[in-house]
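The chain that follows stands alone, in the form predicted alone, written as structure tokens.
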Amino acid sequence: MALDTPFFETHEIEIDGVTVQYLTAGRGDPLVFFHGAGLIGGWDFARPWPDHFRLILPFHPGWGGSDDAPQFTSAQDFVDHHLAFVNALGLETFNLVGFSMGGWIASCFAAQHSDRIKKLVLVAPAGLRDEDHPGTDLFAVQPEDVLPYLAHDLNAFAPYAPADPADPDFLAGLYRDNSSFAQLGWERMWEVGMERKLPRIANNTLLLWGDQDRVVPFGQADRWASLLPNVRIHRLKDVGHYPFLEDPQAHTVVTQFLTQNNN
């Protein structure tokens, strides 16, 4: 999907023949942001995120202004790239926040390269499988009843939503997000293995939840920190699945955490 981003600088390079677009704002300590499935929303929720940080947004192959990368099919693939992109960039070590999909992603970066990390914000992660509180598979949703899973206030979405549902573009961006996300998530919405994983992030963790989420349950929040080591929850209410657009103190819970010592 195509985003208005004038408030970031724009930018493009070259990772193992896949060209990707990230964008940046801000200075100081590093803050990689690996974003979910969907794109609605774009980037207003980070704006605060610069006056305290490096902020770098990089689209996923298959998002955004990225190339497709019918190849990426793993967890693993996107890990493997993302490494390869902050090497590129000169990142030794950052702070690390995963939203939804990105969180699957991020979770599976930071059992593999702690060492890269400073802390770590798992914003209602999927990934993990729980079967006391299943997940939604949204490709069984019908595309008119996607919305009210997301959201648990409607109006959120209500700034981004195009003034014709049927918008071309809007409706190509859709399919092409969608798309990207079926060649990870289409058999499983969750991480062979997962369980292991975990256990191996030493870093000081931050699981970001609303408690009204349809699509990854509140639910799961428990399980995620009976395997994290150094965890905390933090219960976001009357929030749904998108919180940085329904709480406009979700940036703000992230930046404390990020920000404080020795926690």
Given for the second form:
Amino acid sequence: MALDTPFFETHEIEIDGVTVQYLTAGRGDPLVFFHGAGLIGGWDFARPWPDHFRLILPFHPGWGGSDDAPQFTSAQDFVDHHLAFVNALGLETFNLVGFSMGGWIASCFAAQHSDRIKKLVLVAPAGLRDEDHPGTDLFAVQPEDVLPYLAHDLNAFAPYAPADPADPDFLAGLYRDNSSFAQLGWERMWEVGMERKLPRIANNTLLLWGDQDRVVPFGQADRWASLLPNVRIHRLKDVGHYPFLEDPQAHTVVTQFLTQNNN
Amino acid sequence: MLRFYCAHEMPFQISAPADSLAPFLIPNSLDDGSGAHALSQYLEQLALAEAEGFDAVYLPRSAGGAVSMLSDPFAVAALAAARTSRIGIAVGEIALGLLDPVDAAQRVAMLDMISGGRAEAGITFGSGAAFWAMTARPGRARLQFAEAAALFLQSLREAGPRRFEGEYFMQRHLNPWPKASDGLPCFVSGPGCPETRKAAEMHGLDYLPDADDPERKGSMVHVNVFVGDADVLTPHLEQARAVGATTPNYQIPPGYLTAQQYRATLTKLARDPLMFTGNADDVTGALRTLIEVRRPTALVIHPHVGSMPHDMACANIRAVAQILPALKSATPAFV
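Taking the form predicted alone as the starting point, write out the structure of the form predicted together with its partner chain.
What follows is the whole complex; the chain from before opens it.
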């Protein structure tokens, strides 16, 4: 799904034969953000962060302005790609924020490359199987019915929703996002062995979660917390799966966590 | 020579609710024995297709949908073989990449033997419903299906024992029994993807005609054909609308097409239903035009969709059969 991103500088870089697009803004400590499976909602939520960080927003292969990478079939492919990406940018260490599917990838990245990460923020992360609090299989939801799953307050999406939900360009954009996500999550919506990976993450970690999340239920937070060695949970009351759109304080919580001197 | 198939999807005897997901969400139960009764009637309809002059029956494999009871089309095809003596028996839409291709080839060969050499096989290089019913990743499925097709055709056509080694399928001792008769008709079922067309051509299999290339020959066209006045047509059209309400989300799982192809398909689905209805003269004329323009080698006629009562299904099979001579006599020399 193409996005209008005038606030950010847009860059392109080739990583292992895949041309990817990334956005930047600000100066300071690097903050790398891994987006989720759907790009609806854009990047306005991130505009406060460049006051504090050098913000880097890469589009995963298969999303936004990045090329498709049909050869990607696992979270490990995305981890390897993003390792090459941060190396190409010369980022020795950085803060990492991963949202939803991006949280899945960020968790796998941190489990292998903990030394590259200063602090880790997982926002409503997908990727951990919790049979007591199963997530929603969005592939099984009709595209026109998806929005109520994403936000507790649908007004949050009002500026970004198309005038016509059946618009072919809009549906084709959703189809591309879903197709890219299917490379990772069609067979199962969780990472095999994630419960063995998470204890390897030594970094100071924040779990940020809306307690009305209908995609990845807040009830999963306890299981994540039981597996992460150094974690705290921040619960956002009456917020759904898109905290940054629904609660203006969500980015402030992240900023405060990342700027606290508690390493 | 143009051949005329009578398709039968053998739906459950229930009415689909007015829900866009209906074919996949109807409860999978027949609690009153009506399944056996329906199957008996469907077999009568297949025998009727032979008696009325069709060249073959077409039995598409189902994948978890209520529109078809053909989860095991080979069982139905064997029963059809016992009820008929002349007509070709085609099992279509065999989703090889999600099955055991060697087992599928053996089933086709068994059907060929049981029917006295009347078996035909239609394979897919992907199937929307199948992806939802099973866990194959749509974006990778073309490779998987292409490899499965190669294994299936080797199993069907070539003498064993031999070895087959692929990314998805490994056969150290490929020696299926029995071997089908030489020249058993094989074709590809599908909506007309360019990638599938290339794969079909690579294997020398018939496929749908290319609507953008009228010079291309050697292919199959599926059509819904309902003949009669308004009172006769209404229930057929109501069922066709209910079954056809399945949304693209289920027909085209994410990753099976590119976003550009998906967008084009949305437009095509709205434009090209290939449904022919009306009195015999009107339908005959429209089908003759279709034949002349698209030059199929096989016209797969669906004379009923959804849960049509037995008498109405039989009546339309007879009505369609009445126009077959006019269609055959008008078949252009190039077909």
